[in-house]
Amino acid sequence: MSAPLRNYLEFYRDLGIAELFVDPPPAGEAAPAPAPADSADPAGQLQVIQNDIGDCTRCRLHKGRHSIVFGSGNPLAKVVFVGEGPGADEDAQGLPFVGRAGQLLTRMIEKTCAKEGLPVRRNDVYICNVVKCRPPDNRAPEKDEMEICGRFLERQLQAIAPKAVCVLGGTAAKALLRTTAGITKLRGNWQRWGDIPVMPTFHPSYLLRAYNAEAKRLAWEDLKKLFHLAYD
């Protein structure tokens, strides 16, 4: 079974539809071949995924949300950043990483690339989260919430097919990499999601704390590895 077909079947299963029926072709006509996925149109594929999410009520997170925060950036990005979930600012604006942590992430991306001589700015990458709705009181997403929304995240990564992914923080790392290891152990060490290299690093919200100067330095080193792999 192809990945696109599997994703669509999982989508209908999430809606509670257990069986799908297809009318047979008229007598004498061959059944049409399934249309191949258009791997040359990531933007179109992302729009299909966003349409499939719709006004999602698949898990409890929809009850308190203001916006579904799908993701933003360049559909042809060489690098995708994956966070945990939207916060209050993101929920209000419908965009990922626009609050204080997002502003720090922007500086990290642009200053790292400027120092390394790479012409990369925030709008050149793609940024999204494991869950698309804000968890109440900014709690960590629960396992079932991440499993439901994680299917859409995986489809986003398949559509973009970046050269590298950066997971921000332990929750995102555990969700995407299916690991129980903490971010302190994982960060700075290349992992893989399928054929795509993954660099785990600290979440920007963690780096905002005054006592984390050393963690900030380490995160900058992680981003240097990330961007040189993707752009060299």
Ligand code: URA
Given for the second form:
Amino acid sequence: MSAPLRNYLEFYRDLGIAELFVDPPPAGEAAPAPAPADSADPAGQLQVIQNDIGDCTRCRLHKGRHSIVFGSGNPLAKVVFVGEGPGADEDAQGLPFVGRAGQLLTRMIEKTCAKEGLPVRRNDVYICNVVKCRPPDNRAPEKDEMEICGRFLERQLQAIAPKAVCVLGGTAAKALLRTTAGITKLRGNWQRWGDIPVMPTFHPSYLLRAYNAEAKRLAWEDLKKLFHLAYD
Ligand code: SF4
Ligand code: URA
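May I ask for the structure of the form predicted together with this ligand now, the form predicted alone having been displayed?
Expanding to the full complex; the earlier chain stays at the top.
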């Protein structure tokens, strides 16, 4: 590092500013070109994406949100789970899949892996959604909202470059895979997003409904395939 650059960074550090952040663009203005990110630094790349989202007003979902739910977990994850969008609990806490469906998802991940002899806990994977702001009244996100916010999802997947992705439910599957096929048809069958294998399965909210014992068994089969592809 050159002496002037070191002095410059030390100057900011002495002021108590550990990192220099890019301000989000004001509403209606074109976003600046993304800062060049180190392709060997997924955590840094995720931070750049989160900074670019900023206090986002790019779609109408910003109006009703309390927090932007960016994603959580390991930036070096081998497996990424993609849901539809935050619910009330997620919006309140700013974290994905922390409500009832999220607790089921956590149990499904950890129980499947324990039974299969794989040392995987929820914190080892990465979890996010197609849209980062809660749709009002828990409605499904609309096509334009998923297209606008989906750009951030795609950048998250490029940054993490996992061995496999699991899309949860028909809405997320349609958004990522650009297909019109329903989840009953897609689930259990490997799809691709670019070079990355994608396993579609049922959304945990659907599995929470009592009459879905058979769907739960199928989802368990799907997760087994997912984790074995990523960890074997
Ligand atoms: Fe921005 Fe995505 Fe929230 Fe829409 S859903 S306001 S695009 S962060
Ligand atoms: N449902 C989703 O699709 N995502 C969440 O984060 C929570 C519930």
